[in-house]
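In the block that follows, a single chain appears as structure tokens, in the form predicted on its own.
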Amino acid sequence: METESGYDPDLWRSLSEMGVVGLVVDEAQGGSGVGPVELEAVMEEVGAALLCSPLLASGVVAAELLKALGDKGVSERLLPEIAAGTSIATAVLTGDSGCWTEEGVTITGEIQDGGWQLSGDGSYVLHGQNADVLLVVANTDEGLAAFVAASSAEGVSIEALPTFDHTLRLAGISFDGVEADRIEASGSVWEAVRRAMDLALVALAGEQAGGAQKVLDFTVEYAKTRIQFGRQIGSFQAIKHMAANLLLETESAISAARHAASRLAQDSENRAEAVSLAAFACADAFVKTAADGIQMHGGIAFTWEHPAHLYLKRARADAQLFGTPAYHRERYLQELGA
């Protein structure tokens, strides 16, 4: 986290043999074909490891969006390479508002001497200093649109954000008259949005699951062996309730981001829900374990050597990454018709 790109190029690249940076490409375009179950599987235990690595944003993001805009030619070109992981794909939704929705698309695309031009700025682009494609969605004069353009591209301007969250990466990319080329989307270009920030939610909801789940694991197992006053300190009521309820807190997350990941799969009726469902319980969760983690710890834990810190900064960042538990909570309410 410490690096420039913030994470492991070796890493990277093991990950993508293994096909992890492929999970939800299809075989034919040499991905591994799963879908959002085993996604979210993996998630868990990157969540648990706290990864620092472009897979949410190439792996996730990217490459289900280009899947979901339906153009054969863009796909076959860009999603073996992003498969195979020697090319970083990111996409840029939103400006500084970061809501996440089809007003705050910022970006706009004009027709210029026989070509599409891009300009405006985007922001919270997940690794967009470490991307070499860019999928951007833009207001068109026929509506929203969606293009690809490189990062190298003459007129892209690229900024890293300052985070809060040392393990995670986000740049403000700014469009000054970019040459792009118009993906030639199947349908809907925003509802090819939501599915991919469907698949994106239900990832991030795994992530903070394991999360939750591993910070539990090493609380207890530090309860057990951290003796004060003579005796171990689990043994004393006040911890027992903190992780009886944290594990109250982390079962139910699992079981909110493996029933969104299954609705999901099943593309059932009341996928939204489940996937709103998972987006502010396991949130909340995550957060609320690794607070709670700090203060079963004691002192040792806000030290920078104690990795406690660093899974409630994680907590933290998700639970603000594609809106916050208050916005899905309002979503979750809409779709249950309420």
Contents of the next structure:
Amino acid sequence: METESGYDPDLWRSLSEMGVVGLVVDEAQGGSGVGPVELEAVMEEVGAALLCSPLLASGVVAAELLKALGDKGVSERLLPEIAAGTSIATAVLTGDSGCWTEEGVTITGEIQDGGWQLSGDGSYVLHGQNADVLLVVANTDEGLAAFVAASSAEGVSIEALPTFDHTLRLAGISFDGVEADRIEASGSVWEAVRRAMDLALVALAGEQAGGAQKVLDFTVEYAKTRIQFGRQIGSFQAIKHMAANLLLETESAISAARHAASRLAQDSENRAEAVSLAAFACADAFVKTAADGIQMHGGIAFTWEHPAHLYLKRARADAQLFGTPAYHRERYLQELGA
Amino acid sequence: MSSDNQSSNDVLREEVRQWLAENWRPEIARTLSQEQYGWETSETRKAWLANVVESRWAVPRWPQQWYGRDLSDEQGKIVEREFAAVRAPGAGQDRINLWANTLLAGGSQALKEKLLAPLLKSEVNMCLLYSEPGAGSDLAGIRTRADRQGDHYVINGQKVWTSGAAVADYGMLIARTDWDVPKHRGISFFFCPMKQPGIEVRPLRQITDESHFNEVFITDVIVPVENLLGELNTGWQVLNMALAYERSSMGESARGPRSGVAESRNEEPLVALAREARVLAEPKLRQDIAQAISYKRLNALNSARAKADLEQGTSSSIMSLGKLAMSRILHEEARVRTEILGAQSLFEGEHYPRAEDANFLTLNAYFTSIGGGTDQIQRNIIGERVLGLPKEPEVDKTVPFRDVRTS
Ligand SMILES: Cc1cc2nc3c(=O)[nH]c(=O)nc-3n(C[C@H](O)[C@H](O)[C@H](O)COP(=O)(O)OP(=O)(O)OC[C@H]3O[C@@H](n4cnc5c(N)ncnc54)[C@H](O)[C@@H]3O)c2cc1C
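Write the structure block of the form predicted in complex with the partner chain for the protein whose form predicted on its own appears above.
Below is the whole assembly, all chains and molecules, this chain first.
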């Protein structure tokens, strides 16, 4: 977590070998060929362990974006490397606004000397500092288009951004006339981005649910062992009631995350409703559980001797990626027809 | 109010104004206003405070014998208001200086002569040696011991979460002096000299990445008998008085942002922040901002009413609400700041001062909701001591301390 790259290459290799990195990549391309349900389950573990890795960036967002864009040639070239973990890919979707919407796209693509060139400043790029391959969504004369560029290409400059959650890696990436290949999308580019982000949100929801569950577990355990006033602190109703409320939060988060995963897996009509519900319910549940968990531990949780704060930091970060809880509440209501 | 009173108040007010006009020079004001928050006191500040104390403006309600003027509470207020009007620090210490008030109330003649003035002048640094690994909320469960040997006590034990221990000259220490009586009755309260070999201070890294608080290991530390406050084994009473001071000051103010980047002075910080982030028009945020500001305003109104009651001689139950209210204020303000910033709150560091502030304040809110007695303990105190609700049974209250159960 305190290294520059923010992940452990050995661990990354084993995750790849176990098939975790290529979870959603087809078997024909070296992946595990499973879907959102399995991904969500893995992400619950990721959240519990506060795993630091480019899994979300490369194995989820980039892989799903490539699949959804449906350019066979590009997919066949990139997905096997992504699944094998030998190449880390990430998507450049937004700029300084941090709005993961069509309006938030800041890069532009133009034809120069017969080839495409990208310009503009992207931000909030997950593991941008570790990426080999950049998938870039850009505005062009022909509307929104997707491109692939090497992170080592001329004109790309990558700046690691200082994140409050040290388990997270974000970068700002500037493009100055960068040569790139256009990805031939089989349908709407934004629709593909939306699919990739929905899978990312389900993954995050799993991570949040798993993180909340873990905090609740170690907090309840502590309440059973810590003695003040000659009794376990869990015998005080103040603590007991907080714990009960957190169980309600946590169980609801797990239900929401799993429900969204199965709706996504079935590609069901109300998938957007389920995803947006999970997005804000799990974000809020994780933040609340991590925050109350600190209060329930007392002074020990105000220090680095105890991991509770790491969970709060992760919870606060997860709550902002791919849209804020407020944004997802609005989307949820719209999906409900209001 | 009689006109006599009125005119003597006018005379007093005039005297303070005059003194400030002569002494509170612009260069001092400038230096002090630019000081950063920290545990150590600058030379300029020390010199200023010394002047305030020697001129008897620091503790005017205290007796003449101890740097005071025997003024009434109302007159004390007049002095404070004049100081506040020109933003000069140092007045009102007879209300807010935890260390000096505790010493005045419980200290021996010799200790008061030695330390009262230095405390008022911030020449000595202090810390609170209360909490232990096994005794936080349940402070009466402490196991640090003090044993009398001739003209001093010998202290052994361990303290934790001791803010400022690394730079402290003295610590207000509670230690067990009788193990055969129930836990509240065998505790004594000391001013413990910190600069001696048996004190080992180990900093703890806080979640805010600062290291203001520490573990303190105490081995055969010597404390002169004259450093005992109150009678032997009545430390619990002294402690409760000191805690009341600490909690009431925690209910009145708290540490603000630390990025050092100025926030608007003309506007509520949350309003200014939302304006800057161009989200001030959003209805949900407007509601949240209004609510957060209202918590702060209502606490200030409560506190003003409590003080007015106090001046009329009726004690007010509102006083004990301040710390709990402040906890809610701080947590809610930090939450709304985060909400205003959205994705920008992911960052930290000097290039992202607004995010830095939102994140820092989110974490530092626990300083108030855990430090000085947790919110849960405050609610118990309010329920039991203010509302008179039945006390929770305390299983170990009447047992000799030797037989008490611990973690
Ligand atoms: C930033 C900071 C600075 C501090 N500075 C100092 C200092 O300078 N000097 C010093 O001596 N101490 C200091 N403290 C310690 C502080 O006073 C204790 O942390 C606090 O009193 C809680 O004790 P604890 O940490 O042992 O938690 P515990 O007492 O173990 O409490 C754990 C949980 O149980 C709950 N609980 C405990 N008893 C009850 C009950 N009867 N009813 C309901 N709930 C209960 C608490 O609310 C909490 O949620 C500081 C703490 C912090 C966070």
